[in-house]
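Just the one chain here, the form predicted alone, laid out as structure tokens.
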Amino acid sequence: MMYWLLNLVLALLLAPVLFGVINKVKAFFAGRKGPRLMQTWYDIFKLLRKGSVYSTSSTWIFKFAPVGTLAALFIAMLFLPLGFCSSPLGFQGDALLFLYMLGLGRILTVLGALDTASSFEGMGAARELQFSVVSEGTMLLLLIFLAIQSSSCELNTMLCGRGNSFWMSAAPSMLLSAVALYVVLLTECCRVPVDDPETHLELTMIHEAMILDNSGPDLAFIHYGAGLKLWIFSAILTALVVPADLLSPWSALLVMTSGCFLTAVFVGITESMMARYRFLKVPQMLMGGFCVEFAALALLLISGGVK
């Protein structure tokens, strides 16, 4: 219990730092110094000291959306086996609750954007929902893949109940699942090539378009929630790739933390090597990720790599 709580506190503290790692990698490729690693934390503290401005057309939904989204992401994190340590809150079927919490966070963000009566935020919300249809389908296929492989619907067993033997027996399907999950990570966390978090041109924004009217503490909650979401998917990707049975408790803590930061490095490299896709190209990439995960599931069933 204490070891898992240590991993949870470490994740809550280090999640916003992932954006600093991404920006440092992008600055390295551009030949610049780049912002500080802790810049996101500085921005969050600065926003918390400010006041929030609300439109006369908005209701309580707009005020509740940032807090509700952050709460949904935090609840989803409580079921993850952080540091390859089983969550004490896990139960059979928590994988579906985990997926629903992620979906609830998205819906609250969309409702908050629509509540402003802004055409630009409505446009961003429509794009967010359009792309989420495929990315959530890919994530559901990944959970089915892990459930079949581990013979369980509990995230603890699905992510940490697999050992080196599964990589030996189902390496191609595991590799394909990792690729599909990385595509989902880029989509869910609004990164290039799906979205560009640094752009401020309304016609090309997705996530940034939905938070144009947020300010002060509300915007701080949104930034921190984005960091938590990136840490969640990075932790899942690390747990998917690394065999848990080869690690001792403290080495598992180091590997999980290093894996999350290494994922941020890969995201920075991806954003440095390619530009954001046109909106007509994004669904094709997402469908490609869905097909990759479907192929991984088919290979698993054909090879018989089931626990």
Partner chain sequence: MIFSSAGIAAAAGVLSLLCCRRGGLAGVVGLAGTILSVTAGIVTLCTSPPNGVSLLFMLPTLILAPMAAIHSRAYIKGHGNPGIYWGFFNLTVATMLALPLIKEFLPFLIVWELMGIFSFVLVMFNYKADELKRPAWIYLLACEAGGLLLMLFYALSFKSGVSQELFYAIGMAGFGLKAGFPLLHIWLPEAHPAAPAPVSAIMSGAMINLGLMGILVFVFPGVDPALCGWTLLILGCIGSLGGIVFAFAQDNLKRVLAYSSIENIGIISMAVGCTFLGGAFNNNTMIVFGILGSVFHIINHALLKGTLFLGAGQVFCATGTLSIDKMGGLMKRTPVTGSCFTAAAVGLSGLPPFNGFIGELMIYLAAFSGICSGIVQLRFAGIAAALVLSLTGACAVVAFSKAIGGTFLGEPRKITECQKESPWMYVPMLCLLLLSVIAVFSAPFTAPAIIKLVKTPGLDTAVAGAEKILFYAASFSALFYILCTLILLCRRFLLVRGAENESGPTWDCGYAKPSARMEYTGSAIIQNLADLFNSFLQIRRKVDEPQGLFPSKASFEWESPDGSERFFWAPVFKFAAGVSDKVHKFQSGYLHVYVLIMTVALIAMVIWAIVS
Contents of the next structure:
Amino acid sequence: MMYWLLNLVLALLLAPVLFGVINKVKAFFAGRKGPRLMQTWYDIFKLLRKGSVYSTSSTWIFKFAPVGTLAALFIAMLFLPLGFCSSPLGFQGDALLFLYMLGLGRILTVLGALDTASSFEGMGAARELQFSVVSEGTMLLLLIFLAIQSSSCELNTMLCGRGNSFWMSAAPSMLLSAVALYVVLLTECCRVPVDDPETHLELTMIHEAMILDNSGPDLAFIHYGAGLKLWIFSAILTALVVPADLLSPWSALLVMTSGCFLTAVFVGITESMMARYRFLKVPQMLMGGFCVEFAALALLLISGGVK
Amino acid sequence: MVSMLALLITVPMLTAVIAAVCRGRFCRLLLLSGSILHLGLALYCFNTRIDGRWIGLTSYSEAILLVLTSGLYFAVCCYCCSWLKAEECSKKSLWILGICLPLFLATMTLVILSRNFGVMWVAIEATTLFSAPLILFHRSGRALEAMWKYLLICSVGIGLALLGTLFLAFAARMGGVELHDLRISEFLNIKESLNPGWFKVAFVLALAGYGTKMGLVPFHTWLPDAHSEAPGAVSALLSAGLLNCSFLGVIRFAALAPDKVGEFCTELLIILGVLSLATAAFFIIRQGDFKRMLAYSSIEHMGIASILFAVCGIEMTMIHLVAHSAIKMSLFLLAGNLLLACGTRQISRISGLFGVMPANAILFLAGVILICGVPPSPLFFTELVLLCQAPLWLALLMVLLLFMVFAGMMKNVLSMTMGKKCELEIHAAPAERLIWVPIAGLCAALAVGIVFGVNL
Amino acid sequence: MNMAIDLVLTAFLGICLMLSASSRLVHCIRLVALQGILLGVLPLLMWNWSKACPGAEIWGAAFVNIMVKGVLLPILLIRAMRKAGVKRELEPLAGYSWSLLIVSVASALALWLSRSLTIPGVSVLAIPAAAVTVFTGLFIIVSRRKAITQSLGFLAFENGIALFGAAMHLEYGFFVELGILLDVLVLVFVMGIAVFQISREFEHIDADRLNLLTDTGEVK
Amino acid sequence: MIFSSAGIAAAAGVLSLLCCRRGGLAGVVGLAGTILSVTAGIVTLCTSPPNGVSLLFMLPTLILAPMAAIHSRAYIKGHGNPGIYWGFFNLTVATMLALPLIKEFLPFLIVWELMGIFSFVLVMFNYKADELKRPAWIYLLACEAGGLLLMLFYALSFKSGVSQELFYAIGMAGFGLKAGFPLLHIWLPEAHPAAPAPVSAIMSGAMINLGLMGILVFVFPGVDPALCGWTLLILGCIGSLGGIVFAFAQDNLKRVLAYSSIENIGIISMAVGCTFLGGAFNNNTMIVFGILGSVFHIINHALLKGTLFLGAGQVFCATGTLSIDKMGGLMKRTPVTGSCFTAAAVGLSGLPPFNGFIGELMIYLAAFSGICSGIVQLRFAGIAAALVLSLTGACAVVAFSKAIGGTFLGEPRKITECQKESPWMYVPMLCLLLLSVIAVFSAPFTAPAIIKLVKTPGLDTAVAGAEKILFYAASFSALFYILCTLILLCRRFLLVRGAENESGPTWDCGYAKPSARMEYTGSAIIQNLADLFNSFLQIRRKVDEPQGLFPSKASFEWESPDGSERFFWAPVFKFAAGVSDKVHKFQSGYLHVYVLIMTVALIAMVIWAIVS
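What I would like now is the form predicted together with the partner chain, since the data block earlier showed the form predicted alone; can you produce it?
Below: every chain and molecule of the assembly, starting with the one above.
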């Protein structure tokens, strides 16, 4: 229990740093020095001190959206077996609460974007909604995959309680579901093949477009939320991939954080190697992720790697 | 007691004679008094059971039909009193109405009371003769054409019925029994010894003959024209009264069927019933004229009645006929009101009646819903009992056809009653006063439905 | 005695053939009248005089029959024809040669079919004659254009039915016979009035042009 | 005593019908009647609860009827004759209260068809509009077809030698028509936009469930559970996916809500399907979660859909139109309605803080217990159910964000002036929302009562598990509320020291004067997704591109009519019309043809008589 809390605090602190790592990796590939690791924290503190400008056409939804998204992401964080020790708050069915908390965060961002009556934010919202349909389907298939393996519906047992043998018995399907999860991570956290965070051309933005009009503390909450979301997905990826039953608590903590940073590095590498997909190809990639996960599930069922 | 029954026939004849004499002056008064007298007499001898040589009242169903017809006639006369004030018609047609309506009632009563096949045939032929001039009330070309077709087709049909009666007598002779006059009770007790072959031909001819008057499909062609061209009151009487009497003819013939032939008769009745139900359904779907739609609904219900008679027997048929007559009478009277107000029978040109004449529109919609057999109406229960006892293929087919009829009628009625007011100038005031008799008709039907539903 | 009956029955067959072939209306009316008279006479011929002379009822029925069908109906029809101003049936729907052929084929068929049907006490010609008369009546209604010819066809149809009754020696009571005759009389009377009004309303009495009332959707 | 609530409602209905001349009195009588009947219903339920499933199906009516009554007091001002409205409103409520309590089939069938007729009168209440003819006709046809099929169903029980499947199929079709199963749902998107908002609130909140109740009470007792489970599951999957995909493609706000009712009834039938499958393979957890899922979803759907429809009613009264693309910016003019609508929409798409999630969580757990049970059939059913549920949840998010974004957020598009919202209308919405929040927190306590109601033995261990889960779910929803208030408070007081918030036009990347026409409309939001599903939606587009150098006008219109109606029902009706046109030729008007037909028929009958 104590170790889990430690992991939680660590996650809350290090989440924005992941962006720093990604930017550093991209800079390294581009031969640049790149922004500081803690740049996101500095931005957040700067923004927290600023006043915010609210558009005349926006209502209370615009003000509530960032707050709601942050709260949702924080609650989603509580169920994850951070540091490979099971979270005290986990219960049978918390995987679905996790999935739907992400959904709640998404709808609040979308409504906040639509509230400003600006065409770019509407465009971002429309694209976000389109991708969310397929990515949520893939996430659920992943949960089914884990449920079949661990025959339970609790995130703790699903991710950590599967014992070490699952790599031997179901290696190909594990690999496929890791790839599918990576695709979902790229979509949910709006990384390059789906959406380019650094672009200044509003027409191409998706996530950035939705938060165009936010300012001051709201923008800070949003950035911090984005960091949390990246941390959540990388934590799940590491928990999925690393069989960490035999580790001692301290080494487990180390493995988890390094796993998250490793994912950040991997995201940075993919960003520097790939350009943004054409807008019509993104759904195909998402459908690809969905089919990969479906294949993993089918493989698991047929190959009988089930307890 | 036979004199009481004879009185039932002579009273309307008397009113007809008086009306003829005074050339249509107090025609309304005469009509009303005759109908009240006739209704009183009918109620008085409701439960007398007597079997005279020519006329008599033997079974419960005939008593019901007698009271139904005379109650119907009374309702139509009350309607006529206020309707004739609103309808501007020539003295001559008023005179013809005064004569022919009571005679029409007299002949219908004779049909119900007759205990002799010959007398029944003469009475049915006489109903045709006396109802033909009534169709001519509006003196239009179309009414004339309707009357000519009515006369010719019905007379040919009734001729076949006479041939059927002769064949029946011949079947009795071939069966070894010498009969002098065609008394029904005599035929009933020699029922078994009738020659089956000849009886089948006799039944076929009688079914064709009385089926023409009843509106079974291959012989129905006169019915839509006659019922839509006649004025509201007359078509109500035609549709609600006359069809039941002609159905009585078929019932009396079928009652004679010896068991060897019984199965053939029910099969024939079912086939003709289903045929008329199907044809009426297809004619109602794309119907452009609301009175013809009601006429086809009569054909449909006569089809259902014949299937009911073949499958479930006489009691269900009686309830079906009573309910159908009550609702159809009020529907035709309402249709008369609509025609009086809008001047046209084209469904496409009428719309928005709820706004203009709400009382008539609501009653018309309620009537059509009831005639399509929706629970409060007794037709729902009879159709339900029919579905329970009919074979599977018949039940499936009937449900499909009933749905088609419902779809067709509701589309027409809703397009007339709902929507914005149409460009026709509608003088609704007179029609709105004429709604009391239809209301009584519908309430009577609902009462029958509730009473029958409770004890089902 | 049955030789006379057979003579009457063959006369009926002849009348049917002539009816289907003649175009002049007055001629047709006289033929139908002749049918009526023969019908009146037939029960008397059928009565076996040896046993007893027929009662007043039989005489009365025969007399009324002859008077109504032989005399009264033709008068009514001729008056209606005069009022309607119609002399002859110009171009009927089925053509005279065709109708003659059809009626003769029908009578041949009736005769051939009924030879197996031997009924005691009834001459073999009775049923075919009645059947052919009924068929001719219907055929005239279907194939002729003028309204008056159609009512004539109906009368022939009615005579066919009466012939069947008389030939089979079925008596169904004097009052019923009277009622039937009264009905037919009133019917023809009403048809006469109807024809007169049609001719006044439409200036023609062609039944096939009387087709305003249809369901085929297009409003005439 | 049991039928007292229905009796009072019926009496109130007849009374207000009688005094339809004086509108005001009718309104008072009607409203009082509804509230009285509902209190009587609740009293009878508390004192002597009828056993079995029927108690549950009375609950939505008892909740929605008073709310809709209060709403319609303001809604029907100036629309039509209040006497008729209140009369038939109470009569419909009476039939809906009486239906769950009737046990034998024949009286049930009679009250069932009466309900159809009374609600039909309500659907065609504002009869003045010409375009109302078709929806009213379609609705009446659906009721009548359902009634006829149920008559046949009743008749089949008397016949011997009838195959079990046919008996089962006709019963399912008869009740499915009212419940809105996939192919039989076409009356729903037609009737709801046409009906007054409070009526469509009752119809979709409470009346549709009665269809499902009919199936549970009358059709299923004789059939083996696996077959029932699988049919309901498959129908539920098709219905929910089809319903929600069409929902987000609609432009009319009430059509969106109608299709979302189809989706929700699909989810409920999936839950019931899982229960029966669990029962067939006696997997206790699946049964418990299935029952809880369907019960919670029925109640939650009634609460939330009622709020949404009342909100739509208020929008219609305020702006006079229901087309999402024409409206916009209503949150500023009708704030309370807007917020309630948003909250209910978020809840109905199954997202956590509200009770929608409780129902969906239970169904997910039923599916997952199927997946983890190891029985192959259950596993595939569980995977199918879970996958379809998540896809429908995602699409529901799309549909409702379009509905909220299009109508309430942003700047007003074509409809600029809008009346003030009247308290009569948004007070019921607030009560329903309050009830749904209470439902979240009362779920753990009501769960054992619901399971006891169904009285299947040996479920107590699973019930304890379910209770614990519900307790957790409720606590996390509470946590979400606390966290939000916490963050808001700290943002309000701790962070902002002295920096005040100004307001200005939306920063639209340098556009000087952004106008409302530049805004993303509802149909634009879902245009990408609509293309994704186009092979299923078959959207009908009417485009005239701008021609010439200086194009004078260009227009783009699109609509997505109901798929099953366009490709299945319309051809069937057209074929019937074609056949009837051919049959009409027989009544050609020629007397000769008529007599010829008669003679031919006669000869045929005589020959048949001689031969047979």
